[in-house]
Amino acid sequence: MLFETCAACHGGSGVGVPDGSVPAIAGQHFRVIVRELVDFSNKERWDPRMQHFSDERHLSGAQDIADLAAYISRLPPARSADQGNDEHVQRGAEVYARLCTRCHGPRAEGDNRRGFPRLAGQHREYLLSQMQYAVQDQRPNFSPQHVHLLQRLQAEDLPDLAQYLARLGP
């Protein structure tokens, strides 16, 4: 099964590390997760882990990168267990409806035809690293105009989104 490959890291269910080092990818949108596994085997987005695991190896073709996010895209999602303290979420409550709400949902749902990603959730460490990933320029596959919405925002403005979004039940 294609999936055993992914929950060496990911895990059985899919929710990642707490830590942030992996992501949970549990319940995410099928376009989402066919566009990462694309951008990661042409190496448009990076990280050692996924250059190998999606390269044609592991993934012969597009019938394996659909089922695979098909299959993905079933799992249940889970909360995350890293939700960090309250000092912060009504302010990161605030900073997501401003900018965020008109792509990815009211509750950070994300949108599967559009492509937008599921954040609600996610772990809160993990959702910073790659917030900053995209202002230093270091996450290629995010679109210009999501790179420039981040860089809008103040630096102690991420971390506060990030804690508000782990928060978000899936």
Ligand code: HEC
The other form holds:
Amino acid sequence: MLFETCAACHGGSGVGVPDGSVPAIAGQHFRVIVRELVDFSNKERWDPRMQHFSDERHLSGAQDIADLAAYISRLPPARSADQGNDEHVQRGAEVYARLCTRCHGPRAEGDNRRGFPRLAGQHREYLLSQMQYAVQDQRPNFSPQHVHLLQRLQAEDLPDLAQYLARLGP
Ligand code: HEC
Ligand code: HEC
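Since we've got the form predicted alone here, give me the form predicted in complex with the named molecule too.
Let's see the whole complex now, leading with the same chain.
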């Protein structure tokens, strides 16, 4: 089965690693998974491990990608085991409600039809690193508008947002 390769890092249930070195992918939306896999293989998103495992020697084409995305999107999403502390959760919730709900949804559940990723329950350190990559122009597939939105935030907003999102249940 194709997913066995992925499970070596993302885990058999797709929940990744709590320290954020590997993201949770279980229950991520079909369109988001397809897009990320295509973007890794086209170097629109940089990570040596994912670029290696999404290249044409590992995934032979659109059918493999669609099959994998269908399988992963049906795995039940979980809440990160790294819950951090309570300190800034409320601040994170406020920033989120003001700037992020219109795309990622009120419970950060995302939207398959519009291709907005689920963020709820994702690992804190992973969320933080992706937002930092965006701000530093190290994740080319982020739209310029999204990069600007994150660049306008205050430095402490990013960890607060990550903390809040990791705690949201599926
Ligand atoms: C060697 C370890 C490894 C393997 C094998 C691997 N991944 Fe990943 N995957 C990662 C890491 C690390 C990231 C985060 C990369 C980053 O920081 O940008 C990631 C990111 C992703 C993402 C993006 C998640 C998001 O929230 O945007 C998807 C989707 C994904 N992997 C799917 C897969 C699939 C499908 C396979 C099997 C074909 C696979 N991965 C195999 C380590 C791995
Ligand atoms: C206009 C719609 C829109 C708004 C508003 C928006 N996002 Fe996003 N966000 C997206 C899309 C689309 C992606 C996928 C981008 C990609 O893969 O390149 C994304 C990706 C992300 C990711 C990466 C997820 C992953 O799994 O790798 C994070 C983290 C994120 N957004 C956080 C936020 C936060 C925090 C806010 C509010 C400050 C926000 N977004 C506001 C549309 C939006």
